[in-house]
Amino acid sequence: MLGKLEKCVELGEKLGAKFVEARFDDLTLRTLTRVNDTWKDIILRSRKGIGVVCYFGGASGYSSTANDDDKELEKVVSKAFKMARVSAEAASIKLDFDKRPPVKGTGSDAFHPKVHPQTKDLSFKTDLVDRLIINARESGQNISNATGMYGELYGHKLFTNSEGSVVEWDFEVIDLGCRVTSKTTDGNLVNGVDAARGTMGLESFEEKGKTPEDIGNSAGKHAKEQLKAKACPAGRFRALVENQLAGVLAHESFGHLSEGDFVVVGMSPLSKKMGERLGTEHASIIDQGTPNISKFGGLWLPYDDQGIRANETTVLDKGVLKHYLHSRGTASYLKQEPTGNCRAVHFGFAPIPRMTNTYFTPGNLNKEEALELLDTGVYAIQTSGGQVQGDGSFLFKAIRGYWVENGEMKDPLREVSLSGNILALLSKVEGGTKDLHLWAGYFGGCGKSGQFPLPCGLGGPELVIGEVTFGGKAG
């Protein structure tokens, strides 16, 4: 398959295309999804193909193909070039970007589970499934549905350029889940959600708190509590947000003002404001390829699709805006160096600058010294999902929390919905856990310019924030 690649490479190159980037994804996807007794989903699917970028005049273009094919491997690198020059001819912006070294992929790239997914049969992941519903059921009360998922998405991805850049890697992600739905004695619908997710292997899930059966308890449990649980008081509270929460604040409501195309396009309220002061020193936030996934979890990224080595771009330190997200042409735009951050869904897709592993840095509290801290509040806790404006501005829906007084949990509470910008947040944060915790699932994924989904970790530590709003009941 080199070979293929490297002729794309040199087609593109002889029709005039200043520089041209070839890639080959093989990836196999499998989803399992019961509803009670009844199976909704046993799908195997796969991602089987070829994409080509030719860059030309500060523009580019992209074109891709299931069919490996010589003479349609020749059309598609055509096609690619005709965009890329139509595309400059219009382009008021021009992402040009230097060359460099060729990169070389090694073999400390790969992450080897000690039983990889591909290794199982069906039986096997459908009786994981199967224990977590069963003992969802058991430690649960009043249950309306209870929801068993799992997900695997892994394969072989391969990357050549004109620079002569070899980069041959596999991916790999896997997701256990359930969702345990109950009903109030007013007829209100609590949830309690609890997963293990990540780029890691099956047999993690013999681990403890990560068996179905710990994760179907916790789910069970997690419903069952909010039975009895009120509804969020609607106001301005101090808040403890928890690890997961903490992740998704840094992703939806900061990561995404990162990404360089926003900036560069001024669609970011980040463009122009690097070295500026925009949180407390508490607040340091870190997009990051290759985490210690054995320790932290997440995801494992070792390139992106343009065969940049994944880097630790610390993005806030201390408050501070230090660095952007790129591609090699928003990097070069903005004069600051590639941070393996362009990435496609597969190779269906031109490659954009994405997230990877973004996370907010730990702290020096434990749990009770940051309850303390907190003082009086909420304590946040999970996130059922919310909305993100392009001003930072966002509305989340935590799946449970509790009410806290004097650093003492109280009553469980539900109905917990956040609201404010990211931005004025960042300033109030007043300190974090020592406790680092990485998620990335199969399921959901990141969403952007029609691309969806995208797998990419997420997490940090446990927050004190001065004051969020809260708007009781979430719509």
Contents of the next structure:
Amino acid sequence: MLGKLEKCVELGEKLGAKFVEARFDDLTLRTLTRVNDTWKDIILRSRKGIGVVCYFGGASGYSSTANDDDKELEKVVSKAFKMARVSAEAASIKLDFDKRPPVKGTGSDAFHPKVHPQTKDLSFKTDLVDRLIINARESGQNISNATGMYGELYGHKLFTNSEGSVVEWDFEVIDLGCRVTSKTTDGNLVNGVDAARGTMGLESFEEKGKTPEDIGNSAGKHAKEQLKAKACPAGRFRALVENQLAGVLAHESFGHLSEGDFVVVGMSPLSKKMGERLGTEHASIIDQGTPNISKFGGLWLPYDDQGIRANETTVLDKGVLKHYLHSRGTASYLKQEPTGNCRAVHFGFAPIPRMTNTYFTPGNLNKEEALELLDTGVYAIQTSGGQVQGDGSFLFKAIRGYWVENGEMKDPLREVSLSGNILALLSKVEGGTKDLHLWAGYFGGCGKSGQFPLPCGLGGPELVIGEVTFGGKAG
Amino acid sequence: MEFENLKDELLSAVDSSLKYARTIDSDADFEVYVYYENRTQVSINQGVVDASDVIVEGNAVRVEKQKSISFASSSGISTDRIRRSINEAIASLKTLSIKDERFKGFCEPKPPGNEGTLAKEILSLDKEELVNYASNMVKEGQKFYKRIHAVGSECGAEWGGFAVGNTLGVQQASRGVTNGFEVYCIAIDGEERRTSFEFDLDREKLIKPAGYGTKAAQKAVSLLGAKKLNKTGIFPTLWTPIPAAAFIYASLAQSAMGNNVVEGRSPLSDKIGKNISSSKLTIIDDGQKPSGINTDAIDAEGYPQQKNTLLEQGRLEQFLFDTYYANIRNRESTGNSVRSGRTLPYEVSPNIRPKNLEVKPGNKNLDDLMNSVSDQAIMIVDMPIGILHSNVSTGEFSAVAQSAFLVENGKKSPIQPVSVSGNFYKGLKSLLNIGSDLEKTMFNVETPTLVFDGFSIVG
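Please give the other form, namely the form predicted in complex with its partner chain, since only the form predicted on its own has been shown so far.
Then the entire complex follows, led off by the chain already shown.
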């Protein structure tokens, strides 16, 4: 396959491209979903294809195919070049970049789990899901729906370019999760969820907190607790934001603003703010391709889809903006170093600046101290997603929470939305706990420019925030 | 692959694959789905151009044997790749015998419906033309006003089709063409920043993006000068077509889907024949409208697409089904099976979605509607963020309307973002009015402005 990719590069250069990148993905995906007593999805996917980027006149053109025969590849290169050529005139911002020494990467850069999902058959994995449901039912109450899900994505990636870089590595992420829906006496439906996920081996599902029994129990218990939970009052309150929700804030509302393509075009509120203070000294955000996943969890991404080696990029350092997340073109335009953040969801798309593992760095509080610092307000836990806008405004759903009074956890709260602007929020971060947790899933994932779902890691400690707007019921 | 012989080639791939599958296991039932699409796209963002011209092709196979079912898909539509899926799916059945007692068989053969309009001129839309369209819209937006800070645009053209066959005798194909554009503008005044966008998606004729850059810019500027509402309480809310489409899609479209009904996630399960909304509301889902983007001769499992009435004057008429969920309910499919993944549709196992939703318009224009609300009301003009993450089971929603106006004495003035929350299903019952301003909008929903009472606003 490397020979075919090298031919693509050669052909693109012959046509007149200034620089050519060619990559090959051979990925396997499996999804197992059980809804109540029925197996809804047992899905196997093979995603195998080639993508070519041609650069010309400061613009780029992309083409891809699932067919690797030589004639088809010639067409692909010629289409990529043509798209770059017709775009060059309209490109008033030129994202050229200089050549660098070639990168040579081999399989040894990949993470090697003890029990790779490839080595276990489907029945091993369906058993994990069955155990989720059994345990969810044991610890839940008034359950109307119990869903168990297992997902895996793994495979080989190969890359080469006009510099002669050759990068080869294996990607892997697995995910085991449970969602329980229970019905309250007045007919409302409430949810409880839990999951274990990230680049890890199947042996991880034997660890405390990650076993199917623990995950199922936790989802069931949370749904049961929600039966008696109250609606969160609407208004502005102090907040303690749990690790996963903190990660979503780091990723969705801040991380996207730091992506180079967004900055280059001046659309990000972080444009031209390098070196400025945006948050308190308790707010630091890092994006890192190869974190200590055995300790913290997360995703293992040794290279991006431009063959750039993974980086640890401190985006926000104690409240001060330090770096953006780049492709080669955006890095060069903004006179920074590439950060290994140019990723594509699959071979059908050109790579663009994306996050890897994005997280708030931990603070020095223990849980008790965090609750004490919170004093009175909302402890918001987990998230079912949300939405953000380019100016940093966000709305996220916390799946559950607690009302906290004088540092003591009181009534459980139902699903509640948090909204605001990330830049305002960063200036209200008062502290974080010592514990850092990262998550990266097969289910969910990040969406940008039609590329969804891209597995990304996110996380942080628990953060105490001076004021957050909570939705809920007014009046 | 050429458009003219696309159907024949896809059907031939399906036919030979089914024959191969039969030789592997003559006791099993098979379904083979083959997808091919040519997708060209140009986007310009403040002068940065990204352009792609890709082929999306792939296949999916479902196998059923004694109520055990498996699914496998792979990129590519060559014989080898389809056979790979067949072999994977069979291997999965062999290692794992998980029965789904509710499965009663794949789709039975029926005469197909009609393909939507296939405007041939879209096939020959030149790539340079797409770049020009995108570039001109950006220029228009930038020219409009000095406070327009950023303009971005995207133009694209697609053509393709799919074929599906199964061992019960289904063997059908359908094709589609579309072209479309999107342009957004951001107007900035000091710290204030307002966004608006315009778009079109068409299968009947070539897009005409001229003028839309200016329109988006005008809209963004009109949102500047927003004041804080500084109030919290219950207000009537006017949802113009884009947010109204999001409301309908996030609420009724979800709870009317047969899978949500059967699996206990929809609160409408026992409400057929009952009034679930104001009698002003009639909603249909038309899978056969020639101009509908999702119009096809058949749905994703080969069942003929059709026109379905969901709500007739507030009364819930029917749910949307594919064969699997229809069989559980002992009824016919409504032709709403989809493979819903946007990027690689063939990878997604069949599911249920509306095809082309239409809300029947009323007879009041937007000015009439503004005058019809007593005291104060809030007008929402873009998709409130968070609305799509609402809970279909409970209907509870809480979202932030970034672009909103306070309506008072028939006049509107821009206000800073407000959070709007409430319950979808209660909202449908307290629908006050429906506008006459029917628009083709997002999520393939055509709707006019909707006016609701009873939602909480936090300003």
